[in-house]
Amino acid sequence: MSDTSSRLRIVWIYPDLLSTYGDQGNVLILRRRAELRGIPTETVHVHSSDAVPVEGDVYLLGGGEDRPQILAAERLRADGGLKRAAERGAAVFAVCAGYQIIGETYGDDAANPLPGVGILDVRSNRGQTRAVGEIVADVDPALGVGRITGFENHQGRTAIGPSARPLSTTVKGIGNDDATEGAYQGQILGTYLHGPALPRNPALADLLLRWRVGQIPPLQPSWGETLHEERLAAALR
């Protein structure tokens, strides 16, 4: 956890620009699953007019429309706090528009390439068709997460560079390119999954916790695991 605090510091970046489809639920479930294990937490909401603190443990970014996405990328690049936090080993979990802008480049609504924050070796552009609907994917076995599910609504197509790895292979849906979904590099993870992703996939939340606090005890199955199984079964009908 943070060198300056005994609490797990969860940083929610730009909720005024990047928070579509209830992505703040990712913050809530991460905090809840930490506290159920006796891990004290602190949640910091960073608006686009604020500086991004460097001394966080887990940084979360949600989805957004085209113009807010551009504004968020510009401000994050100018601020530099997120990049410095990633360089010092913080975990980053970014969804949809947030996923695209933490990469090297992403496309605007006219398919022009724009610079991203550059903490994940991916490059995104606009595809010919929009990906909308349920998505199911099998996570890289090295991460110990299993099968994940979510909702996608984007026109992005994302190519993964040599420094990153695909988060998962798609079973249903489009994801990055109709073959893989998301990407990760060290403790930086991006995905197109809304839902929100962490409430629908508690094992993903636990992965972020393990990255920051080490081994964690299992929890008794509850509504999160039930929701995961229900949505998975519905998506594969």
The other form holds:
Amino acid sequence: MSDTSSRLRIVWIYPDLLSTYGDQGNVLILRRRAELRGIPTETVHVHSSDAVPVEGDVYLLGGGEDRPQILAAERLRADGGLKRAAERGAAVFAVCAGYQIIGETYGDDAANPLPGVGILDVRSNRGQTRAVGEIVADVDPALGVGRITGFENHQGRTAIGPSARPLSTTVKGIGNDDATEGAYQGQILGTYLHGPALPRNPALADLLLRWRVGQIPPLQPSWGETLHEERLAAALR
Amino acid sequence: MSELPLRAQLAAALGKGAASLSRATGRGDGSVIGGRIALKVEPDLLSKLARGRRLTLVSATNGKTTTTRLIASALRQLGEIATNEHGANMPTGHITALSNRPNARNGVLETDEKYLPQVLRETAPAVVVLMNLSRDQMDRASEINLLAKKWRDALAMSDTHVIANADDPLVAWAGLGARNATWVSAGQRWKEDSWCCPECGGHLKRDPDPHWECPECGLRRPDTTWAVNNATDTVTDPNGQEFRLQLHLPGDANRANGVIALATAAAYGIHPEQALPRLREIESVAGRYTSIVTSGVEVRLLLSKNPAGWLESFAVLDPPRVPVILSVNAQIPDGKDTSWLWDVDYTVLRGRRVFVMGERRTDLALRLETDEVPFEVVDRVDQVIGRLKSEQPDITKIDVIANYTAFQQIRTAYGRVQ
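Having gone through the form predicted on its own, I am curious about the other one (the form predicted together with the partner chain); can you provide its structure?
Below, the chain from earlier opens the complete complex, with every other chain and molecule after it.
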């Protein structure tokens, strides 16, 4: 957590543009899993007309349709706050359209490359087919997260540059390119698991918390763990 | 319609035959198969069947079926009406509806959002009714910004009279493409898909509700001539005259449907005083809002398919002592992605007895746990009734909110109540 406050500051970037399908779930679960461990939190919703604060601990970006995605990228680049926060060492968790725009470039609806925020060394553009459905992937063992599950719904394909690493290896679904899913670089993490990726993968939520506060005690398994197991079994059946 | 060309007559007749066969063999109501066969014989059939009629197309994310029914009831005083009341809202369903009523001068067709531009071109309707657009089954549906753009372009090419909800920015922007529009203030509870200006992308200023405007490009809510007032249950018409709605169908969403229906009836020359008694007669629409009475308990069924719909359903729940069952499936008609459950705020259910069921009840369980709403996991409605009756024998009412196939399963379990 930042030195000036004992609260974990969660910053939700542009819910007016990047909150297409359940993205709020990531905010709610991160907050809940922190608070169940006695870590106080503060959540800031930053609208696209507001400046992005630089003192946050975890920045969350969600999914969006083509046009809102372009608007969000333009505004984030002009604002500069997210980039400064990342340079300060804040954690970033970006989903789907949000994942694409924190990279170096992403594609518009005609596959023209557009500049991203440039805090994650990935390049995305439109693929030939739309990837829609349940996805399962094994996270890089260095992160201690295990197997993740989610729903993907995107046209983009993503290539990972030398400074970033794939978040996971795809077991089912498409992800970046049919082989890997998501990417991370330090505490900047992007994924195509859209909407409630953290509710469906409690271990991924705990990774973000560990990054910010160090070791955290385990929680009593509850509905999040049940859902995780149930969706894994359903996807691999 | 007796002057239909021979080929079109044949196509329509074949379609009707297939439809009755489908019904007779218990495969469905025949609306889709009949239209599909007819289209094979005469691809231009929809245009030919529409010719010479005064049609209204009704499109929206939520409330299409109900509003189509309300408008059809109001228009029946003009005579026979062609309408797709079973909700078959694509061109095949429209063909069936029109073939079944060859002599109806007037018609009301519920129209799938995606098909609206095509059906608009083919049927040249007198009126197009547009109510709301919000996120819905995005694993298979179009992005709504794109949809609004297609609506706007199609309307710009037509002479139709648009009757649209000015309070929904995306809908209003689409309707502003038309040359002739009547603007209705029908309200908008779910705003999470319309913070961003449809014209330029600016962050909309939405204060005081229902006003909205874009500080960047100046796009603003059109001035309205019809308005609903939810607090007083009244509608104001363009002459400033007020009418009590007193619909049987519950909630603000149905008041919105009601004011839209009254404005549409007025476009056909029917005064609200004449239309209202007919709107009030409607108690349920294709099972929606139906109550089943079982073991002395009234079980009310609310169909809601997306976040905007759930928000409206929460608002019509009976007082807090009435328990509620939430049931969610994720089959193809429901959308296979349950992410939208996280867009809804469940904290309003605190203090109410809540049960979760359906194929995706674990998603609901985690969602409610996160919002700190206590709940119980169950398999069936009768299990809930049994449990409640054993605890409080005087229980009289339960509400059920379910998405599409979950709703149909419950209806089927109780004998497809209408």
